[in-house]
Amino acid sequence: MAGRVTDAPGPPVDPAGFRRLMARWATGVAVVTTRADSADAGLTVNGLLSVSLRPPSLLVSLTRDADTTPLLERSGSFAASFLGADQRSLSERFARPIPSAEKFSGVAVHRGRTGVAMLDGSLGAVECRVVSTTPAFDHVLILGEVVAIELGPDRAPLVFQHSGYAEVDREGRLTLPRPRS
């Protein structure tokens, strides 16, 4: 096949010289949630990405020792809650190794078509049936279908970069974090 580079020249990539450059590229963020074996799991993630219009479709990417990884592949459906720049919280309770049921404690949620939980007062929400998944190293890439979407307000988004979150202003205007040295 012509192009197609089978062994890249030079010594391996640094992982945390990758981390560093990854840190540099803002991303929203996003709660995945899923329900099986009638139990609710969910995680932040910022490896999420619109794939297609027809079909709509999204693409997130999870880690394989993620507790609600293996409850979203036998579900087969989860939901993407994406957070606005005042859920700065959700986004840091469900970034946390702690149990899924203390994750969901207090937390407002409403049931998708599919009986996936879906974070009240978020941007919006997308509600997707699993085409596929595929081992990617230490992480997951799932594949889903979208079957339901939902608008909520339209606010600033939660960005993150540099490792922190950016902040917003009275009038909704985002200040990214500095770099750390």
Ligand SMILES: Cc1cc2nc3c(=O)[nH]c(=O)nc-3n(C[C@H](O)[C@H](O)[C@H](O)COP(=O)(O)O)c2cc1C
Second form
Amino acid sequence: MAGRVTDAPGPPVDPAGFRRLMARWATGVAVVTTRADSADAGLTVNGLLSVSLRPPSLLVSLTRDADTTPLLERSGSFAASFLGADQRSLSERFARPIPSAEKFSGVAVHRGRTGVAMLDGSLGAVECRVVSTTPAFDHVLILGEVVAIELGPDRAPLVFQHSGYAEVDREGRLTLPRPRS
Ligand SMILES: Cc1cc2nc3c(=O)[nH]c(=O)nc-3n(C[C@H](O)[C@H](O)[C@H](O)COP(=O)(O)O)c2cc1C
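What would the structure be for the form predicted in complex with this ligand, given that what you showed me was the form predicted alone?
Next comes the full complex, and the chain you just saw is listed first.
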């Protein structure tokens, strides 16, 4: 087909440049959790997209490198807890390459319908059953049908941009991170 971008001559896209560009894209942050073999696992994500309302569904993009990914595929269900600006330390904790038990140690959670752990005090959370898993290069796209939702206290969200988090003041106003040169 004429005009396809993939047919355009030119150098390949530099991944570092792509990363710099995507760093300008501000996102919310969630902790995706699952429960497999009676153990909790979870990781911080910003690759999350609401897909449809009928039925309610959402997509998360997980790296194959994450320990949580195969566990989530095996369990067939997961939850996503949407973080408030005051929950930055949870985002940092669940992004660390540490054992799952350490991630959850001392963290207040409650259990959803499927037994999955959801983080207390989040803006809200969804519980999903996995509808499909689609390989996407070094990631896997997990499509979930939402089986339950809960709304927590509404306030400033945790916002990620330029590889950092927005600061929140007492009035709940956000200041975005400065671009890194
Ligand atoms: C703000 C932020 C967003 C992230 N988004 C994603 C994401 O969308 N998908 C992903 O696979 N990893 C994402 N990560 C990285 C994982 O949280 C990280 O690799 C984690 O250590 C994986 O944990 P696990 O190996 O215990 O599963 C993100 C990290 C941060 C700090």
